[in-house]
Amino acid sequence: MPDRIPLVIDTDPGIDDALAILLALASPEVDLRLVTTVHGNVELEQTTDNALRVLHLAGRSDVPVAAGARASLIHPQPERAGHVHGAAGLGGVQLPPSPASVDPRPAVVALADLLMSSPEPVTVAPIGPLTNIALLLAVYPEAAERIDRLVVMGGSAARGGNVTAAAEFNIWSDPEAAAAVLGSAIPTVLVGLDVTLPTVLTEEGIARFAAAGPIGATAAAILQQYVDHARNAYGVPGVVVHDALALTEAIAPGTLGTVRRDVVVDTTLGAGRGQTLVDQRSVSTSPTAVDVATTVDAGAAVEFLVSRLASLDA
């Protein structure tokens, strides 16, 4: 086993995506080898620029960033999430530009190259729409087999949706891609709203890493718009750490309690589009079953996040 977990983050920054990237960089257990970007919260050009800037904020411009799919596989994504994340995706905060350039390879090529050349299997954490991962499965299946596990932020087993009554945003943004990925045989943990919504980073926690130094203070500034959204949308005094919770599971496997379930994604064009239909009647033994996150120690997860983010300024 490697000393550190080889990790790729596939992302659409996004406020909570930025927090997740910073958490990975603050965690000595993982070796962040690549960031791939995808359409989602904002347009691809902006998610890519945001990823470069967040890495630069943490002094890690050496981590390559490869741009991926700018649109969903079949049907256009109905809307972006600028009303949540700000028009540029980082809550109105303008981070300094990165000195690094985007990797010239398309994201799927960069990911396939990394997977095929890695001496050990790689953990991939998709925390945006699953378009890039579906393309990898279709174009480079032999590379996809080198994935140790996918830790996906998306879906919901029992709580309904957050962008429609039925669907969570990442899955709803490209249901056909999600159906391909969640129906594959790649070992997958699905970190959905059932465990993310109870995991709230309070303003007191934000103040702790804000006081640690300039990186923490900048992360806190990025979060401010998200605090306002969470108060209005969920009635919570803080932020729901969707993507950072998925990264916590990628960094520390077993953080979340999971049950192996069969999952089907609604790809119809009706009111249920994007819903993750989780068969909760029994534990599945199917090779395509998904480890659905069902329980979380929210206090411990938030403390993990806060202490790690504070350590970036140590």
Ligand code: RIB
Given for the second form:
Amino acid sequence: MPDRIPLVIDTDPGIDDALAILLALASPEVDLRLVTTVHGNVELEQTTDNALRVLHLAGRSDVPVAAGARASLIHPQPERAGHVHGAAGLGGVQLPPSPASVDPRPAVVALADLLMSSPEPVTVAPIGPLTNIALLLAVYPEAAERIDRLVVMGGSAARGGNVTAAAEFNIWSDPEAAAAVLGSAIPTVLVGLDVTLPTVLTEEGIARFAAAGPIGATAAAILQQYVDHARNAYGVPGVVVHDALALTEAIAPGTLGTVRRDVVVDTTLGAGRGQTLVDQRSVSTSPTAVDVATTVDAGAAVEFLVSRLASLDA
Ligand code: RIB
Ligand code: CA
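Switching conditions: you have the form predicted alone, so give me the form predicted in complex with the named molecule.
Full assembly next; the chain just shown is listed first.
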């Protein structure tokens, strides 16, 4: 077995975050060393408790969870996403409480400790607002330099926004943090709406892992509210599991087709706030260029997710 990729997930569970965490736990290519939580879909206390409970659902309460930022860096996030993820963030599903406690270290300290002590390069997958990662850059720049790759769920090159006409939710939730992270020159893959929206997990796929056993059945139950929202909001017969696609790229580098682009985040307070302005005029040679995901084999990505989630009950 080739060396497993050391992985950290920075997350705001969140229905699709929960699926992404379960996908990582089902994937032998990665070693989930730490989960850091951030405000976003719901409040920090809830995202943190949700992360603990999702890990426990899969029998992995050994994975440490460290809580991070409870608010964006400068301007407050205008609203949470309880209407999409449910008031408690997991689609109305009450998972059993974890026997584990949250790590006593703040997320940026836990992340810096891991990065400075890991002999192998570490992949960090932020799938919520980028507040924790921006704070890491500011407080522990030497640790940030030890990140092998950031695989960020966020933004949009040519698909507009989902929380406003211009902005995708994670970037919109903390544009100043996103600007700092995407301008950091850390190797970054930006997994945005251009590739997540076409990657639709249908109810047939959900039924496959739901039938596999209790973990899959619980994952399907968590998803149900998301399925209903996707049908009502996007008119699609299935669910867009944004964060799980980002984790698929983290687990299997090269899954997504990417182009190196200069990316600017709109940090103004106008209608464009949180937009990722992706310069499509040329392939960038700048050290701060971002590998923007542009193509996906949606069928293969969905099969990867479904088969891996089903394996949790094997
Ligand atoms: O726009 C999708 C992103 O916003 C996902 O990370 C989802 O969990 C929400 O946080
Ligand atoms: Ca998320």
